[in-house]
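Taking the form predicted on its own, here's one chain by itself in structure tokens.
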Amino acid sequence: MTEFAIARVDLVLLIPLAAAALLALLPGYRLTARLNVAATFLTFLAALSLLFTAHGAPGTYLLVDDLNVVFIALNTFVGFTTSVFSASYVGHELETGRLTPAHLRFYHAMYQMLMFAMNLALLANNIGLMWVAVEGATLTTVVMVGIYRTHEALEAAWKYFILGSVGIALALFGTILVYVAAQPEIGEGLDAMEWTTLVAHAAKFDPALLNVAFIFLLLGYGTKVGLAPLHAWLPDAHAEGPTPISAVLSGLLLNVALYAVLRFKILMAANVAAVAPGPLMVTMGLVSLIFAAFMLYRRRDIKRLFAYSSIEHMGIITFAFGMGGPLANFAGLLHMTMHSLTKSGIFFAVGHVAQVKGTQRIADIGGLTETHPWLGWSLVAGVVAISGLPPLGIFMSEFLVVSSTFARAPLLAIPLVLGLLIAFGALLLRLNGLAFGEPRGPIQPVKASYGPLFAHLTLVLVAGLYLPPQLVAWFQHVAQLLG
């Protein structure tokens, strides 16, 4: 890499990591909440220079890519819009009691070692370091999982910790076993681990190994992004944590062990005599979609509902990958952008919600277009937004996955638009009593934070009307990157 390209990536990486240990140190909250919004805001504007910054030779430790820029430019806007709302969210959990000083002494700290623990996973050369990378951001987020320190929350943060440690320990088991194959090749050592070296020889790597190792690696890290039946740890961490942390867990951690699994597919396409990694990714992806999608309409949680949701949607980005090809990727590709732009803006407009209503359970809310018209209305944006209508983005990149099927595959057109309208139909059913009707439940003052919600909601509106050419282009080589 360039030392201007250096640069920035140490940014990336250190401003987070710095003010994790600052944060760590600093007593009281507004003070602490400010500091956390600065070093994620000069978290992101680091990250966009990368956007035009010649990448050049990859590190021994670190990487700047076309694929790995499109995840750390998203990771890093919605760490930071995610941050300006957890500001006003948890200075009103404070102001109600529902969290003390006790409960948050660490809070800021954690939410920046979480955003230092994703953005290293995304620049990792070295396939090692990219795991302990996702297994740090794992055990921040267990933490952050049990603030309220209730029993529910701690039972939540427990099951999160005992599932995410089984799928991490199969995906370091495949990735044990990709060094393992790699080293007749390679050689030991470092080398074996750098995965620009792996790629440029996987070619003559022993099939049989890269086949086993493929599967632990989809067990381990599609367990991390919350594919069925994977998932169990995602609704009850989305549930019971603070919604700052439900929109990150939906918006950006799912994204990074995904990215992990498409490090690997691309990896695995790289060898002709192993099994395609496609099959596998679209057999898990439908059946994350349509059990999802089912089980939309058994939720009497608004922050359940939405985690089903993003399970939903981790599962056609899935699908859209293993498919691949041109026009898949691309629509993956967007689609994985709207989704993280979207449901975290969902999340944002769900914490407002269970705060003025002092629940969170959906028959006891209802008529917010009426009681709280900025509100209810800006939740009707985003669920017609992640319910795929038009003119929004996510139509048009569920319209790419659903035309790119029906060219290649029109059999699995049929499940995959079947589960989709069973999401729709669920969705709107539950819109249609949170948002309208009968004002149900207590309504008590709120100090909410709409600027990041709207910034979400209109670029969301935006991309669906008009991609820019330049993005089209850039989303269009990563789609050829990823095969």
Given for the second form:
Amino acid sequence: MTEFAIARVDLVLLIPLAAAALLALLPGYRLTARLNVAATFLTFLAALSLLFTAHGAPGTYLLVDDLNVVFIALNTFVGFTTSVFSASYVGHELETGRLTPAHLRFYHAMYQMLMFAMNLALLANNIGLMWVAVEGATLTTVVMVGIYRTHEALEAAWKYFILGSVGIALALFGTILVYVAAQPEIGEGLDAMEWTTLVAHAAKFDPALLNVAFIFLLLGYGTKVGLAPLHAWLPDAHAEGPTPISAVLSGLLLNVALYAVLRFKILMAANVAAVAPGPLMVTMGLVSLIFAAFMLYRRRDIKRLFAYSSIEHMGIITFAFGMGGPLANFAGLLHMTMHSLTKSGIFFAVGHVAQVKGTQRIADIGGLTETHPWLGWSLVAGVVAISGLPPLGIFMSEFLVVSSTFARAPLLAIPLVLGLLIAFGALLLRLNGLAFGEPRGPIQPVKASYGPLFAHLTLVLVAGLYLPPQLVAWFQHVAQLLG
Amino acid sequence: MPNLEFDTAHLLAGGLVLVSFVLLYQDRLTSLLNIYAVHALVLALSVAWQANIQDAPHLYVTAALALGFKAIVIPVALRRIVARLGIHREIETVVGIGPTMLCGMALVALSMVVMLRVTTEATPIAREDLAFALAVVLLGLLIMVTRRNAVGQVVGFMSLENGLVLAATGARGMPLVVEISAAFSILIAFIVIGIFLFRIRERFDTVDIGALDQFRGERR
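Next up, can you give the form predicted together with the partner chain of this protein, since the form predicted on its own came first?
After this comes the whole thing, all chains and molecules, with the earlier chain placed first.
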């Protein structure tokens, strides 16, 4: 790795860290909100420069390869757009007095810490370091979910904290077991926790130990992915925290946890005698999909509705990666990207809707397309996209998941399609009440920032119509890596 | 004494499992905190012994952290919180002692069966340590499940982390990064929890999680 490349890898981590320190000290909402946007934008630029240059050799602690570059670019992009949305969102919260300036300072610093922790988890070449980073990301989101200090927010944060810590503890046990499996082959010390070294030697590890380790890792990080039956924290955390955090949780943190699972899946695949990780992931994915699809019908809270939709989509993505093979992996990657963009876009719209209506109850929100045409129709576009209707990006990725499943395991395709259809029905049913019909609730105009929302929806629409061949080739290459 | 190394490691790790059992049936918060201090003390001894036999001086740091921080600072701080809230006499287990102990025994048996079977290639000390560590982790989970009170759940979680440290030190030559991070995460976790306890107190005048349960996020 050249000196220059190292510097750019570090930038992706150092900018958020420096910004966090700065934002913790600076007073004033206008200044800090802008600084927050500027910092995430710079991080995004640094990540883009990683995308367009050669990666070089992996370091002891940090690694840039074709797999994580995709995640980092997506992570920093959504981090940037969310910070733009957050600037107008927290402005409103400040006016209504739900947040005080002191809270806001804390909120901005934590936002940058979260970006730092997520980028570190993605870049880590050391499985111990990756664990530390995921734990850090969990703790920062816990305190942000509880920031409103209402009864509900505290309960949500406590639940998230307890379940998240248990998950993270199981993941650490799995990490230790991987080290124990690696140590006879690689020797003691740091090398035996370095992911690239582990993969190179994985064929000679004790398969039985690796199997147990993977189960702990899948359950541990799977809790953070929000896979059923370990999802209980997810709807509460999404519903009670500030909406920008819901967007980042759904769009990014779930992906980061899934990325950790994928890294260990590659490790397992390198050892022929170990149990195939695929069937486990397929099962958990399908259970999450079908469970969440049914749960969508009984939702009364708009953010909770979309939180369950996130569980559903993480189920689909886990299912696709569990199926494996070039086509399913490609579909999984595409679906993950599309879901991140669409779901955070939906949360941008939902955040403004909840602010203008002063409630998150679905029953109290109605006729949005009449009262707030821009907001209403963007929400319609977002929900149409997330429920998998053509011509948007999610339709394409879901179509690829289904068709690759039909080709390889037709029986599995039946519950998959069933789950997709059930979820589709629920979302459209709710959308009808929200966007059309008699206007309900306050109808004063809204001061919204449409930029991030439109950017996400446009990207999803363009991806549904036309994927640039470079991007396709890139995703195909990564899909090959995933095995 | 050729087997002194193994026997002592075995004794200390097994002792940790036993103390986990003792934690399991405490129904008063103050006694729960006292036993937790003993738990951390046994962990510190076990880690120090590992440092001795593995010739790994950096593990003494982990042992010192376990002794100073987990066995002294945290129990004292939590005692103060409990005393200030006036909940030190409260009985706070959800399930009866009998079923809980039976569950605990089943979990220990499970962890022995699983870990001893898959670690045939590891050294005997590492095998024992991993099996005991998994038992402590599972018992910690059980403690968390059977507690109604926020402080009780926190103690369960901390005993679970002790199990993780035992596993990490049992794995020979595991880089220090992870141990420090485990100790550090306890610190962070504690701060977070402290804030939460304080806020829960501020809002509801109780740290009983049962009081939080009236609300389920949405009315059904």
